[in-house]
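Starting off, we have a lone chain in the form predicted on its own, written out as structure tokens.
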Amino acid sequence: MKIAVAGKGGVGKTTVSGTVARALARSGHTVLALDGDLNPMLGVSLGVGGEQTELIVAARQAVAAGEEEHAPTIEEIVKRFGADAPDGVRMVIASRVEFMDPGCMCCGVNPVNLVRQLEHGERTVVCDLEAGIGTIERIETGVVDVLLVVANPTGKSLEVARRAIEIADGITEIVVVANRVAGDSDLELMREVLGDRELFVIPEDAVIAAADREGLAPIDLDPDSPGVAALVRLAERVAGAPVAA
């Protein structure tokens, strides 16, 4: 299975991305979570922290620089310029080298083309897209089996929410992930924009709040806390069955 997540910069989508790939490794699936973002963080929302994060993207540079090895294929790919997160989560940020050649498999690989080409068989994907609509213009029908579109209760964000849902719509199953909810009057904005849509909806938390500044992965800090609760839950519904905390 194939999971993208997409949503306005600063939305939660990576805070999305890593707990539920940490939630669906947690339970048996063979997780492998791909970074597609301009500012590589999903490290962070896995439990690498961002020290090993950077590490990650200076072999990325380092391949650029010719001071390593090019990798010939997909696999490869994800065996050297990876890392291990936490519950067997294996973590590669897709493309971070500053001059990329089109012509190489590891420098000119982007986001969409990684998930496109991996195959996941028995293995779950999940990506965290670049923010905003780009990546999800590239997505052709069968690149990814579910499309998390995260928005938060505002008119930014809900506005490239109502884009992506329109851009996706045909292409793959949509989930919209209402996320930071602090009561009814959000929800109801956010229909207001996005109709009848179901959302799925993740409760704002502090400590979820709490894990962004101390750069800990939320289900680390506390896996029984209403956000990371019903982002278990959704992977739970992404996964079509139950989810372990």
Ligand SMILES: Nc1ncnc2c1ncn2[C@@H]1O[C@H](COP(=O)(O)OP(=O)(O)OP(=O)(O)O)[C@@H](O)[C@H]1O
Given for the second form:
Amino acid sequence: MKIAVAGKGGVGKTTVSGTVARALARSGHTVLALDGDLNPMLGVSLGVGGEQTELIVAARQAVAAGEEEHAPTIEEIVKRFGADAPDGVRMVIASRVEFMDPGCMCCGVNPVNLVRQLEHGERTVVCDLEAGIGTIERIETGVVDVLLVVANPTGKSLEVARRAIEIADGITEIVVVANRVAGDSDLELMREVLGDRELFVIPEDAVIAAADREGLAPIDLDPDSPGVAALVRLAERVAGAPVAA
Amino acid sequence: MPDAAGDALVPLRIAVAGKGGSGKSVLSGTMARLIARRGGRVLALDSDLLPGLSMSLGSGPDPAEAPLWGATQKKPDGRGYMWGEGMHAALAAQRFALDAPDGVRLLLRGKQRPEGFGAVIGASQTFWEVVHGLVDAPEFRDWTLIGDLPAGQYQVADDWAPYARIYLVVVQPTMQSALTGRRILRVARMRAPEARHLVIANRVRDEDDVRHVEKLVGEPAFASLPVDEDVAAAATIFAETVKRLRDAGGAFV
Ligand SMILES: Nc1ncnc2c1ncn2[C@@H]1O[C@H](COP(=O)(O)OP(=O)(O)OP(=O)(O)O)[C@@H](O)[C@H]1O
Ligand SMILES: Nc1ncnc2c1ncn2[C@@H]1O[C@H](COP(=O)(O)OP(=O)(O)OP(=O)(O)O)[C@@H](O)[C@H]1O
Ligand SMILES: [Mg+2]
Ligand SMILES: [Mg+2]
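Following the display of the form predicted on its own, present the structure of the form predicted together with this ligand.
What follows is the whole complex; the chain from before opens it.
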């Protein structure tokens, strides 16, 4: 199964991607977590820590040194630049970070191309996309099985979510993730903009904020806190089967 | 206005960078206004495709169409863009910058349009030419330039702020914000080793938060801005930052 996570900047894409990936791995999925952001941060929410995340980014960057061939396939990228995260998650960064050659496939890589190349197989892919709608415009039928559109109860993020839904509707299954919901009025606002679509609610949770402060995976800090527990249920919903936290 | 803004006559060349939502636009916009109020001539450079700087400058909504299209024309073969007739960097900045409060002038790269990047690409290329041309333009020798860069490190890497003698890297007390700050500092030091590269800790509640930022980034914070709903109080701190930049600044402009 291939899952992509989209939304406006700062809405919680990386939190959702990392925690859902970990939850799926705990319930027995073989998980590949693909960081599609030009400023890769997925390592932090997956729980490899800040320093290790920087090492992984630096390794991906080493293509710049000229000793690597260009235009590698996704399987090569996974093999050469993949890193291990807790619970057996395999993590890989799509793009180089600094001094990209924009004309080059292995520099300014479009993560959607990578997801497209990935065989379904037994692997579950979770891809944290770049902020905005630029990348999802390139998703065609069959590239991803589920698109998680993350939004907060703010006008701008809802507008981005509405556009994302419009673009992906009919192309892939969409689950709207209403993140950082603090009360009924938040939910009402979100329903107003997004209509009667099912909203998967993740409450505002101090544990999630504290995890980012310390650079820990929310699921390692407290798997039972309301926000993290809701993300584990989201993983179940997406996998269509119970997931053990 | 607080006197802390100091002597406005020393022009500064500043680029502000950081993670998404770290406070780049608030810092750029407020510094631009403060310097202008002290009598400095200020050109604010908005190189973000997403809205932000005009709001914190208080200059109203961005125009739908990027003004720099006016300085741009298609190449004769139809492939790509070039300067409009008789245009050059300083002239384009003079003619197509917008008026913002306190006499600040605001030059936009252009904003993302529903039709996609194609709708701004020519203006965006011209903006790149302008910021490069302004580095040595005699018309702007006495101007303070303040660039509000988009989230992340890529514009620093791709040389969108060649004018910068001072990089202000805005960091909140979180790991992701700090890692972004480190990436920006690393790239900016490669790109412009002779510039100053300074960490601004933003949205700190107490001294502990400042220490936390310093620990995560691995270097001291040059200044810190509190979590603050009160714009006036924040402005005082910003003014203090401007003054300290000036005190340190003579050699860097
Ligand atoms: N449910 C929640 N409760 C509290 N804080 C949250 C919640 N979800 C996310 N956050 C916090 O919001 C911030 C942004 O989250 P995250 O980094 O996951 O967003 P993002 O969409 O990946 O951002 P970017 O577009 O910058 O990559 C983080 O500090 C995170 O800890
Ligand atoms: N010191 C502060 N205290 C309280 N709120 C702040 C502070 N600094 C910034 N903010 C708020 O945080 C939000 C993000 O700030 P701002 O728009 O300046 O960030 P940015 O880095 O420019 O974001 P973007 O990456 O979206 O351009 C705004 O709502 C702003 O008012
Ligand atoms: Mg992210
Ligand atoms: Mg901004």
